[in-house]
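Presented below, as structure tokens, is a lone chain in the form predicted alone.
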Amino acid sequence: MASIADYYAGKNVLITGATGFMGKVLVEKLLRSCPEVRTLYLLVRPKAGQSMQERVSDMMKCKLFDRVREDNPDFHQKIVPISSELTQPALAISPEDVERLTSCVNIIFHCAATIRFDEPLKHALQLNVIATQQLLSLAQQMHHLQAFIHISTAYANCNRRHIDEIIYPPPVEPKKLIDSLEWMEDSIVRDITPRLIGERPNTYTYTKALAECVVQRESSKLSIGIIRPSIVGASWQEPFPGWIDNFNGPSGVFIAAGKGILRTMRANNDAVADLIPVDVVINLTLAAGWYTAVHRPKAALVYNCTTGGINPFHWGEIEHHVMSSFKRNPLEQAFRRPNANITSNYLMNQYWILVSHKFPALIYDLYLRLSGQKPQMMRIFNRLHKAIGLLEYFSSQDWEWNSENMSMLMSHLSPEDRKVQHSTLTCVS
């Protein structure tokens, strides 16, 4: 049996949303096990005044390269960064590189997308839903393309609370949808958007739930794998332990608590956190993208990448390890003493922020002002609270994943790939 390191071998990639979070650890992953594998192409937009060719640059002095620069210090060499703009017609991919893609690209892992809860939903559409019907069809245009891997969420289905590795019904029928918003104002738009998500919590889970609809309708054209991971956090081994880019979601909200800043959060302490590392998710995509280019199954396979039924950690259990780690090593810059409370009361938890949120906030920046800098705790705490607000969904319940493709996936692996697995097998059994 061949292993993945030796199916990559000689294959050219194509991934998109390769400066975010996962895209990052996706390409270092492949450069430093896959050293073998012969051109990664980024579709990458300019940003901020950066060319795409300096973002990706930056992306690689990261630290997260130093292992990859150490066995290869010309491996910037295998990147070649592709223009490219996800809410523009065709993606905004110009002729020579679509005929340069369609002519070379083995194997597709589609990142890219807007993980904003609160993004409008037309820009959510597009992002999320849209632009993946654009890369399917580039796809389809690809002479010697043998896996398209789609990264969803486990959420995308979070209005039922049993959720298999299926692909759910979508809740509305995405071009129906499309053509409708497409004619509507903004404000229109904003003010039916809680009706047309219904069960939902925001428009992330429900245009990504969409997004696997139109995936699937390809399944016969292409062969393809959908990663749902639940909650992504900072990676547990590769390419170091604890490496992450950003405060997002529960990253920033444990950074919070580890500066003082937050005292409360409203959960419910028995729910499951349901948090798997950056780097368990990266292994399993890279093996179902082998699976999938050599097995080449007949109907597009799911794969829920999540640890709450084989490997439960609960929110009240976070409260305890967040906290005692923080007060063995504390944070530079903390704004007091370690000491957050997780409950489900909500009194209890609106309580608590009057009194060790904006009471302390407050004070402080009357301070700042007599002092002559400028306020801003309560700045800090107003963007805390909105960001801890759209997380409650998810921090005060509890779900059930079905993850036989995944069990089944790890069976199918060498003995050498077993080895190099070894961080997803142990994290999820």
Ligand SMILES: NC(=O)C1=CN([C@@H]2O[C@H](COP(=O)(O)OP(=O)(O)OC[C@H]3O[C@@H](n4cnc5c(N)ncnc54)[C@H](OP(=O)(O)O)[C@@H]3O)[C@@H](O)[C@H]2O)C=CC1
The other form holds:
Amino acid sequence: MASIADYYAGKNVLITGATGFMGKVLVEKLLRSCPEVRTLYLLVRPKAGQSMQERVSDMMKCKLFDRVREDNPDFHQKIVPISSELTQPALAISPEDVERLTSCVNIIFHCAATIRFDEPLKHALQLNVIATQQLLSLAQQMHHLQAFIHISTAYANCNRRHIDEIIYPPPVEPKKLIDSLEWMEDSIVRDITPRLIGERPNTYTYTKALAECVVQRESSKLSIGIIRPSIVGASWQEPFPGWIDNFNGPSGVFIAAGKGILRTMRANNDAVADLIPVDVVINLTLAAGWYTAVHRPKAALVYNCTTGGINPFHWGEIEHHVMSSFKRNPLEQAFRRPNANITSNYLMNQYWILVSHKFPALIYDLYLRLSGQKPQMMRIFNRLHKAIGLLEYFSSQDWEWNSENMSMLMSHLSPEDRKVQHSTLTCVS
Ligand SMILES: CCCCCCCCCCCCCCCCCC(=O)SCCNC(=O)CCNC(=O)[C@H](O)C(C)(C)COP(=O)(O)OP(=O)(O)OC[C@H]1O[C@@H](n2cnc3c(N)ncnc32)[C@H](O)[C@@H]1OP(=O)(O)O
Ligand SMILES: NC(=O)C1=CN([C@@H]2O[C@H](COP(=O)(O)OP(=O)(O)OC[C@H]3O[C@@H](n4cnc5c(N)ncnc54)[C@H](OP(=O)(O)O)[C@@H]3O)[C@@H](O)[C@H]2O)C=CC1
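Show the form predicted together with the ligand, please, the one above being the form predicted alone.
Zooming out: every chain and molecule, the one shown earlier first.
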């Protein structure tokens, strides 16, 4: 049985979202564990005054790539940045680059998305749905494509309590929505967004559900795998423990608690906190790419990449672990001694917000004003309250994901891959 690294040997891989949190880990893992991979084409846009080449060179200098650099100091030769703005027609890829990609790409990993919970619907639709559709059109022109792997989210169907590894009917026909929003003014779209997203909490989960449907429609023409990770956190083992580069999801909440700023948050102590380390998600993603290309399943296979069904961990336990870890390793320049509590009671939470957040912030801002400095604490708390208000939906409820396809995937691995993926299994079990 050929190993996953054998499959990727000599392959040309196209990756979107490579400059993002998960994309970087995917690039690193491919270069380190599949050293014979031929070329990684990264669709990147210029940003913040940096060209796409500068962005990719900066990314490769990051500590995350230290092990790859040690193994192969010339690893950057395998990376080819391709200029692309995914919100533009035809993804703004030049005709020469289209030609190059269509003639050689063997596998696509589509990681790019807007993951903001407060993204205006039009923009979320443009990036998460329309860009996915355009990438699928490009994929169909590729002469040697063997697999298209789409990164979705376990919360795309968070309006359901039990989520199987199937693609559910979309909340609305994507094409109809795209056509209608095209002519509508932004203010009208903003007004009707709550009605459109219905039971979903935000435009992110709504557009990710639509994207799954768009991807599924191409499954008769392409071999497709859909990965649905739950809440992706810092790396567990690879390339080293604890790597993370953002404040998304719970990470920002943990830091705010460690700085002594956040003292209270509404969450259900007994609800499962479905966290999954980024390296575990990426190991599964690469294995799913291999399986899709080699076994060419007739319908798109969905992999719920979650931990709660196998090794449930609860928000109440998280409170305990976060607090004891900050007591052992205090953060520098903390506002107060960390002491955060979780409560499921709305009124109790409001009371503690008043007493432990707003009142100390007012006093501190008064002190800053009196000492001739600019007040800032109330502004920080307002941002924090906005952020936790958007996260509470996920920390106050329980979901149940079926993850049979993950087990099926493991059973198909060669003995040597199973050893590598064994860490993945021991993490979730
Ligand atoms: C002990 C208690 C423990 C309690 C635990 C309970 C935790 C519960 C948490 C539940 C989480 C559930 C998440 C579910 C995720 C679904 C999974 C996914 O599919 S997808 C993934 C899920 N998707 C998401 O998670 C996205 C959610 N996030 C958002 O949608 C937006 O960030 C926002 C609306 C919350 C704030 O928007 P806005 O106000 O515009 O602010 P910006 O974003 O623009 O950031 C401005 C700047 O501030 C920086 N910074 C941020 N935080 C912190 C911090 N804590 N400190 C310091 N700095 C921080 C930030 O880096 C940035 O810096 P720079 O780049 O400018 O230099
Ligand atoms: N993080 C999590 O907890 C989870 C994430 N996911 C999914 O995983 C995938 C990756 O998420 P994550 O890495 O956390 O997200 P990030 O926000 O870290 O990365 C998003 C990536 O998309 C790129 N991108 C965004 N807009 C454009 C654009 N207009 N043109 C070109 N590229 C663009 C970004 O590029 P740039 O650097 O130029 O902005 C970046 O590389 C997403 O599909 C997300 O839905 C699923 C479950 C949980």
